[in-house]
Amino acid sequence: MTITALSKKERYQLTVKGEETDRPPVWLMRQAGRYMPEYMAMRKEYSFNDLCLNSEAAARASMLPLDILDIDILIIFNDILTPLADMGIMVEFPDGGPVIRNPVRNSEDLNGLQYATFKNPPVAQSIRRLKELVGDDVPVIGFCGSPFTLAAYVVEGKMSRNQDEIKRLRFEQPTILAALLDRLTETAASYLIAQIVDGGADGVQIFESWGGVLAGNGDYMEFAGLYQRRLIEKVRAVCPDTPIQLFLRGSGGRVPQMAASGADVISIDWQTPLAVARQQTNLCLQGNLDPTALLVPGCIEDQVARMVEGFDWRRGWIANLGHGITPQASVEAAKNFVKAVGNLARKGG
């Protein structure tokens, strides 16, 4: 069956809804990046805080993927950490990753963190923006960071590889990592409901990016499982028809897990086949090339050939990387990425 082409926002929401499309909607996870000499020209101007917190220049960034590679979908330039500044958490962004200079680890420190709630904030502003600029043929997308995924920043101070300091609080005291994840669930809700009601936003991502290190399905659904759930109930109440995807870094065994959370979109990591993802969940997938192929240009074509073995593209798959493009990739390997995706449908195999 031939289908008549779609606009970039069409294409986007009737892929969430399952339903089949001229091609799958294409887009990166970080792709306004420090890849992109364009980028790195504007980050002479802003510091990388302040091109999060000015609505114009985060717009101008947000929209260089779509002038570079001609993507589907933009994802507004911000910080997972920005809205921790509101509940009182002190975050600083160095060279070397963000830090906390006032870590959360037992309950004097809890006491006095409320949740934080927003009207109108800069991503918000920066959103509406982008929005202004790009038209409403391109669907621009919010996001946040999960309550767990948020509570290891926070807890750690700064990220170690084995974050030995929320597994320490997990154990310890529960209880209080409980209540941080309440408070940190409550400012994420509100975070992205003033991205969807003020800015106009046309879906929003949550990133599970530590989620992935609990131990078990057990502790996974208890610390972080739970919590994404409630998040998405929250966000769903006020804005019932905004789309809600999910990444979780470390998706290996856990798809069902992530599909009890009531997200529309599944996105996966590379580490989990598309077509053993699909064995387990009907939802909307995302994903999921390996982000070290975009080093390679030439490896592109085969690469999305083997992603895409024994799974059926045509209807309900979000085309991205497992995990956010690396600040060593290259931008033709990026563009052959937009360009291989599109090619599936015009080899109609």
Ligand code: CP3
Second form
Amino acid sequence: MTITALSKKERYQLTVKGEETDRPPVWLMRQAGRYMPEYMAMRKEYSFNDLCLNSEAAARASMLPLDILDIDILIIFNDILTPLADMGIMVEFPDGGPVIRNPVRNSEDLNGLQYATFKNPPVAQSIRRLKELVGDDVPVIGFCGSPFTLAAYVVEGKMSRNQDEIKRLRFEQPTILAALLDRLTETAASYLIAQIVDGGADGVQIFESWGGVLAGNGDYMEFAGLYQRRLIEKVRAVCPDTPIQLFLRGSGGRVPQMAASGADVISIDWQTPLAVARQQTNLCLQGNLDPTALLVPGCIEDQVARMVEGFDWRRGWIANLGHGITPQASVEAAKNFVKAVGNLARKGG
Ligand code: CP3
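Could you drop in the structure for the form predicted in complex with the named molecule? We only have the form predicted alone so far.
And the full complex, kicking off with our chain again.
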């Protein structure tokens, strides 16, 4: 069967539904970032926070991967921590990672948090502006952090490898952690709904960057999985037709739990082969090249072939990395990735 060329938006929408397309859509998590000289040039003009709040600048940053890589899906330039300001959480972005001045560690801190609801926030304005710039044929997705991942930053107050503070809270005062997760679920739901309803986002992705650190004995489901599912239910109740994607770092062995979240697209890291994930779910999969491969432009074609070994890439697959692109990645390697995915369909096989 020959399928005529589709618009980027049609390709995305058909793929999410598991239908065959002309080729798999491809994008990169954190695709507008420091590996791009054009992004670094914008950062000379704007602080990171300004870029998140200024919709014209955010739209221009979001568009760079379309101009430079001819990417299929644009993600709005923003950060998972941006909505926390509306809860009274003071987030700063110095070099070396985000810092929170007033972390939440006890019930008093928790009671001091404000309720955040979003009506046409800057991120929604950025999405609308981006859609004006790129036209209706390019899908634009919004995003948020999962409740547990947001809680990890809110409790730790900074980047943390082991997440000791949030785990201490889990073992010492689990009801406070649960109450914090409830509050963050409300914030994240309202933030995603605003991106869809006010901004017109064509899909949304939930980043579960830290839930993977939780024990597999039930803790993952109790403190991460449960709130992903509640968040998805809240968004779906208002926006039933918008695809919801769930990314989990630490997805190895957790594909069935991810599928149970109710998400439409399951975005896995590089530890599980796509072919194995496919045995565990029929949902659309996204991923999962090891981002470190993008340091070496010459290895990409082979690595893409390895990534899809034994996997039917023709339907239900959005090509992406297994986590965000790093500042050290080469633009040439990113271009090779987009080309190699396109070549799969040209070569058939
Ligand atoms: O994908 C895109 O191009 C859209 C933009 C985007 C950013 N952050 C911009 C950003 C997205 C989707 C995010 C998500 C995000 N932010 C996550 C989830 C994804 C993941 O990687 O697990 C997390 C955990 C954050 C929190 C955050 N923001 C961290 C840990 C850092 C510092 C570490 C780092 O990568 O630099 C940020 C800052 C940040 N967010 C930058 C960018 C481009 C770099 C800041 C700069 O430009 O100086």
